[in-house]
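A lone chain, given as C-alpha cells: the form predicted alone.
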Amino acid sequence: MIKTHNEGLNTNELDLPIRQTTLSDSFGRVARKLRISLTDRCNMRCKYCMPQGNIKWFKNEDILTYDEIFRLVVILASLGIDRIRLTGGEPLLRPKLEDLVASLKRITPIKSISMTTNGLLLADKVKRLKEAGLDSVNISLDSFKPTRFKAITGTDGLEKVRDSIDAAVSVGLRVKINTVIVRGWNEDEIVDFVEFARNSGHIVRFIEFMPLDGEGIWQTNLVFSKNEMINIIIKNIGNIVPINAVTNSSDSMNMLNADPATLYCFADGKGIVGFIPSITEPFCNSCDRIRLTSDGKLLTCLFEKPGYDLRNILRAGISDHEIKKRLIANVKKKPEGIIRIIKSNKLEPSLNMMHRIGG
C-alpha cells in the first residue's frame, strides 16, 4: 500500500510561501494537465513506437516509485495541475496500480484521473481500477483486422482489446479509442472506424504519425493529414463540423477543453469524431500538458531533450518548497514546440520515443 503521509491533503495547506501559483511558459501557456509514464515497458512492439530486437529498459531502481509520484503530485496540484493520465509503455504493466490511482485521487485539486492503454490487461483488472477511482481509458486501436493487427503491434491481441472496451464500458469509464493512421498501413480502415464511432457511441480520435518512433521510419510521406481524413469520411459517410459549432452545452465544452482532439460530429447527431493533427496543424500555442516520464524526468515538451531531473532531487532529500521552486523555473522555459521543428525544418525520426516519455 502507498505510504500517503499526505493522505487527504488539500494542497492549500503546504507551507509553501511563493506567489507564483501556475505553472506559466514565457509564450503566456499554462500547465493543467500532467502526464504519467508509469514504465517504459510494454507487451506490444507497434512499429510507430516501440524499437525492434534488443531494448535497453531503464533499470528498477531507476523507476519512480507510487509515493514518489504520489510527492510530485501533490506539489504540482498546487501549481493548478488538475487532470492527470496515466501511460507507459503500458501502464498497467505496473502492479497494484489501483493503489495509486485510490492514492491520487485523494488529492484535493485534482479533477480526473485517466489512463492511455493499449488494452491487452485492462479487462482483468478494468473493475478494480475504477473502484479506486479512475474515470476514463483511452485504448490505442490502430486495425480492425486480426493480420494487419498482428503486423503493426506484434501481437494476436485484438480480441482483448475489443473485450477490454466492452469490460470498460460495463463498469461505467468513459472510453476513447486512439488510432494512428500511417500512409500506406491502414488509412483504408478509416471509415471503418468512423462506423464504429457512430454505431458504439465512443470517441475515435485519429492521429496524424508522429517523429517519436523508436525504429526510425517516421517520413512525412507516411503523415496522413487530417484534411485527407475528412475528406474520406465526407466522401463516404457524409458532412462532418466542428462539434462546437453546433452545441453550448456545458458537458461539450468541459469535453471540448479537456480534449487535445479537435472533435467533430455528423449532421444527424451520430457519432463523435477527433483528430490530433500534430504535423500538419500543431496546436504548440494552446498547449496546456507536462509529462513525467518513469525515470523520473519534467518534459515540458514532447520534444523536449533530456528534460528535468525530479528523480535524483527527490531522493536526495529536497524539500517541497526547493522543488516547487524548480518546478515553476523549469516550466518558465519551455518550448515552443513541433511547431518550431517544422518551422526550420529539422523534422527527423525518432526525435524522442514515445514508450519513454508517455503518450
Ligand code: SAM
Contents of the next structure:
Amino acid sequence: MIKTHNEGLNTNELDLPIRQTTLSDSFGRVARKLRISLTDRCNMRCKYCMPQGNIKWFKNEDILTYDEIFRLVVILASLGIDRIRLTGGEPLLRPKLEDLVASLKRITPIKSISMTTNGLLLADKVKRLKEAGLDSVNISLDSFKPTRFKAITGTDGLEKVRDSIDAAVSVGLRVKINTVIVRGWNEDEIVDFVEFARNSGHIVRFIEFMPLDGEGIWQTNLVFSKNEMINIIIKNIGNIVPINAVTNSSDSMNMLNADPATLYCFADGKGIVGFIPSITEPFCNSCDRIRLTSDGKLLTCLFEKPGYDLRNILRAGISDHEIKKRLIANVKKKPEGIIRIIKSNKLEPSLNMMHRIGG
Ligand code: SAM
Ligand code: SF4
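With the form predicted alone already on screen, would you show the form predicted in complex with the named molecule?
Once more the chain from above appears, this time first in line as the rest of the complex follows.
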C-alpha cells in the first residue's frame, strides 16, 4: 500500500494524469539523455577515478536489478528521455548485460543505447551486445605506451583494449575513444592520439581532468586545457576548425553523436577530434542529461550529492504515477552545475566519485 509515501500530497493530484511530458529544470534545460551506472566496481584502478586503497563498495543488495532499471527507464522515456548510456564503474562486470540492452531497446521512445567501457572485457561480449541492440561504444584509452597504461590504470590490459576497439568495429558498432589528458602524465601523446583518429577514422575525444577523483589528487594545475591541446595539434599536425563551422546540418552532427564534446576537423578532411573542456569551458548551460547511479540515486548533475533515492521508493511499492511526479520535481531542482562551483572558487578534489556516479 502506497499510503505512507503519499503523506503530504493532495490525493486529488494523484488521480490526475500528468500532462508534463518532459523533464525541465529551473534554468530552462530539458533532460533528454540518461546515463545509467551499472556498478561502482571496476577491473581497473585509474588514478584519476578510483581510490587506490580501501574502497567502500555499494552492498550487492543495494544495486538496482535489471527489472528495476527497466521500470525506471520506461517511466523516464514517458518524460522525454530518449538516449541511454550504460556506464559505471565498469559496466561489463554486470553479467548478461545483453539482456538489459535487449529489454531497454524494446522501449519505443528510446532512440539509442550506448556504452562507455574500459574495453578489458569487451572483445568477448561485443557480438552479443551488438545483436541485443547496442548502437555505439566509447572506449577509454589514455596511453599507447604499455608501461604508462599500467601506471595510469593499474593493469596490463593495453593489448586487450586495442583488440576490443577492433572487435567493436568488426561487429559494426560505432566507436569513439575517450582520452583523459592530465598534465605531466600523457599530454606528450596528444599528437599520437590525433594521428590515431586520422588513420583509424575513430573520433578521439580529449577530456579535461575533473575533480571527480577518488584519491583526492586533483589540482587545477593538473588540468591540461582544451586550448593547450588545440595549440599542440595545430603546431604539430595542422589547423583544426569546429565542425559546425563547416557543416550546418544537424543530421550530420547527430550521426556523429559525440555530445558533449565539441568536434573539430582538419583542412584535409582526415580525422575528427573532440574536446570535453568541463573545467575551462563548462557546458552546463546546455546540459541535457541526468544520471542513475547503480545504487538507485537520481543525480541531475555530476556534482550533486547525495542524489534522490529512487531505489527505496521503487522497493516500497510506489506507483509509476508517483515516481513520475517525484522525477519531475527533482529534475526541476537541478543545480546550475560546475559553472557555479567554478564561479564561487570552490573547486577542490573529490567533489564526487566518478566510479560511483557513472562517468
Ligand atoms: N569504466 C568505464 C570506462 O573507463 O570507460 C566507464 C566508467 S568511467 C568513470 C567513464 C569515463 O570517465 C572514462 O572515459 C574515464 O576516463 C572518465 N573519467 C573518470 N574519472 C575522470 C576524471 N576525474 N576526470 C575526467 N574524466 C574521468
Ligand atoms: Fe574503472 Fe573507468 Fe574509473 Fe578507470 S575510469 S577506474 S576503468 S571506472
